[in-house]
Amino acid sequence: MVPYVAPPTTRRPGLPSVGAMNSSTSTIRSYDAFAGPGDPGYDEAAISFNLAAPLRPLGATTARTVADVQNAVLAADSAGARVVPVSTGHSTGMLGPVADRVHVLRTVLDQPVRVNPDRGIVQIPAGARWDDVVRAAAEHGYAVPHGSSPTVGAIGYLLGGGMSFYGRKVGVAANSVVSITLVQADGGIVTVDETNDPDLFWALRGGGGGFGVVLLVELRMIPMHRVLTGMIAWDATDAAPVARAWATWAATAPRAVTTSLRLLNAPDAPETPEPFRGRQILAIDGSIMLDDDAPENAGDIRRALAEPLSSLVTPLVDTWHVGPVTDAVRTHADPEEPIPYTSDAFALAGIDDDTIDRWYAAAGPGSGSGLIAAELRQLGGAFAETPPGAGAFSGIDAELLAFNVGLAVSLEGTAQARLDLLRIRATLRPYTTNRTAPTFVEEPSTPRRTFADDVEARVDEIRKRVDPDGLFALDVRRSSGM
């Protein structure tokens, strides 16, 4: 235990105090601030998705207050430790060598989202899943950037940059961010946005972590209340002129669409649903945008996209439909609860019939692949621009993001999967870029490069002057490997 009475709040002049950020906050008390091993709450708060990844810190805390956070932070700052703040353990497995080393703080605020429709604006409290999220934008008539899956923390997202099913058309979720409020490391509270501390502002949009710990964010919503979002499947064994007429067809696709190519293994089980049972398959899926309250043109989207491949072979199921935006949170059906795996993910420059060739050669019927999921995601349009006022992770010049999963249930089955994703990588080289997106990398040994060497080099001197002794320096995501 690391115990420590921390001094009077500390407030930056003109920015929000505690009380304001959380009306039941109370005043900043002497506890304990971090558990050990073995000691109560220690396991609630050193939680990670990745079961193939757990995660054993020094110490671990679970604030539910801001003036549990801030008091964890001065705790720590007084023992000389290093914090590393976590949500849902979703990207846990990147503190791989680190981990045993760091003190984590688990941010779960005991405050509901909260949505300003009058100024298009949703409030996300830390602790925020997407899925509460987007329920709490849909009933003012909005949609929101989200990931693919309802459990992974809202925050943690939009930091790490945010690739979204709505993002050809509307970018980089980060790129959605109106402000963001934080604990520094002398324990006060900074809002930041456009005019006040633009530069941390800036840096706190895809800099890679390291700057404090994020209380809330505020994001600007889309006005949509329906979408048209789904999945189509074949069987995988005769479906390869599918995934070619996908590239083809992806390649010149409106900026309202942003879908995924899949290769499945489904595991022969009673939960598998009976067309997947024991069976690869090729998967699209992903949601086209709709004019707010306007449908009528979904038909014609919808046929553009399905008819051509359906005549090519007859899918298995095909679940694209118009309803409520909150549909598309689940329609990648990414799993809910933890499981054990490893992946790996890069980003290509190519989308053609070769591409496609030698993604299906590695990773379809006939290669030996055992991972779960073997996914293109298509990129291009708003995704490789960079809006004005835009954050240090801005966007993706590529064509694709191949995102490859595999369980690691075992060590032989580990090395497998981890076999799997090393031929996929090699056999796509030629089509790979020098860039990836933060929030698909999950393990410190996968390469990793978000943005060039002088925009890294401007988001570490902002590092080092929010945080000059390094309290939150084990947090900091580095390029590696490319």
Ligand SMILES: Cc1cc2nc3c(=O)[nH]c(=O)nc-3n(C[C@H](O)[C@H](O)[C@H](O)COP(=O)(O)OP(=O)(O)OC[C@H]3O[C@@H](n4cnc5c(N)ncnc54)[C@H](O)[C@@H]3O)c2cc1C
The other form holds:
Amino acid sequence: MVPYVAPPTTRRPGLPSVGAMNSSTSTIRSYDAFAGPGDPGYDEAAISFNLAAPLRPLGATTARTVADVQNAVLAADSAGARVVPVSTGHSTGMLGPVADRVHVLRTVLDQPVRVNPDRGIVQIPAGARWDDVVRAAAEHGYAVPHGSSPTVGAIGYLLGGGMSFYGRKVGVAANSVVSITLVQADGGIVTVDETNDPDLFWALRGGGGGFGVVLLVELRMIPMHRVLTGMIAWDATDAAPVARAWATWAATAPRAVTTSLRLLNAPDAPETPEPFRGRQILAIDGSIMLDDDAPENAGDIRRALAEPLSSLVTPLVDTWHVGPVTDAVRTHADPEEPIPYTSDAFALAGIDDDTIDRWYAAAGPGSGSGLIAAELRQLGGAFAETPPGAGAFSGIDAELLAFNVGLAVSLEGTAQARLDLLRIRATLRPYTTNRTAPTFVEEPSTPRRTFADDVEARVDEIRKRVDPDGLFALDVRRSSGM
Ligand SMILES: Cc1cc2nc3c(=O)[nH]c(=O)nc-3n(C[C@H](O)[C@H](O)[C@H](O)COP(=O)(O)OP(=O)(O)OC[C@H]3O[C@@H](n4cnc5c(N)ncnc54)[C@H](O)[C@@H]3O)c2cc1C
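Okay, that one was the form predicted alone. Can I see the form predicted together with the named molecule too?
Zooming out: every chain and molecule, the one shown earlier first.
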């Protein structure tokens, strides 16, 4: 193992010092940085949320301090290994076959989420999950642009762009990132922002990875105490008119509204709550941002959504309510424990009756779909805009994001799920755009056209500059296909 020599550090005033981030280890150690298969610590680091895509890397380690990260990077570099940094394993399925050739560096820094209410900024250490960030921000009267799962890691989500239920108002979450601190291939630590290496700052935000190991992200928060959130659901058998009505409403909804329309196949199992058990459900959930200065608007907005829909067909449940912003992170009821699955994602140009009818025919009652979820997530608004100073993936010019997921338990079940995914993609093909949202692509075979070729070329140049020997080359997610 190489003895460690601390490289130069550039640091922006206001950030915690490396010493502060490194409080649990005051001196940098030299040690066997990665565990091999069967060694203690290997399984904890080589994690995959998708049980159908287990990881079996050459080596794996969990870094809890900045020094751990630096040691692992330098050890891998001196051994000619390829490093893939991860946090929670929610998208390690994207590695596909290269997973066998990499060294996984899991980052779970022993640092709290810190809120600076005066600056409206939250500092997120690598390994923090959205649940932690949402709670910390809420204590100070702020919301953050989290996704639909409380257990997704904030760092991987933000580096991929991040599509939140506040996105039609605030845009892709990466656009709210203020600075990023990372360990680079030479073991050095740098903080990049709009003035310090703005090119790398740009590339890190949605460029597809391969730049280093992120230690800390500073994120701009949203001043908001309360949110209108929840789920309303119908038996899908007679809910086709509701889907159309949602589409009409969603097409002109204010930007404060970001919702999702889903067809869910609820298992016929004792743990499935009534009245969902064994049924196909049509559900609408999401968030409607409330103005702290005019909370009475909540009732009007809720009535505008729920009453026209409920009058068409009586819902099975309706949990939409005004609550603390912490409620919004669980409103989509995403699985919080790993499951085996296969998925597909693509964007759709418009919200019109034909799109909705095709979707219902391909995934709804009588389609034969066994998918656990066929989803249309509302885009448009600020999702489609590129604000000044945005990152490499700054937005997506589409009205809907289709995200479909099936269980991958047996060979037969997986094959059936893949057929369902293909049928929905084929049925909606006339309306697909040539772009997708990077964070929703979870398998290497799924087309992942994120941005134009000239953007990819610029990202590649920056990668070559910061990682000339390709230490992180197998962490790169290219913009391709479609
Ligand atoms: C149930 C579920 C719900 C989801 N909901 C949403 C949603 O609503 N909106 C949305 O946009 N996305 C959503 N996602 C996708 C999610 O944002 C991505 O899977 C994201 O990449 C997860 O990041 P992670 O750090 O948790 O995962 P990991 O698998 O640990 O990391 C994924 C990638 O992020 C990068 N990365 C992670 N940590 C570091 C680090 N410290 N340094 C450098 N690179 C790092 C690496 O490239 C790594 O390969 C969801 C995923 C799941 C499984």
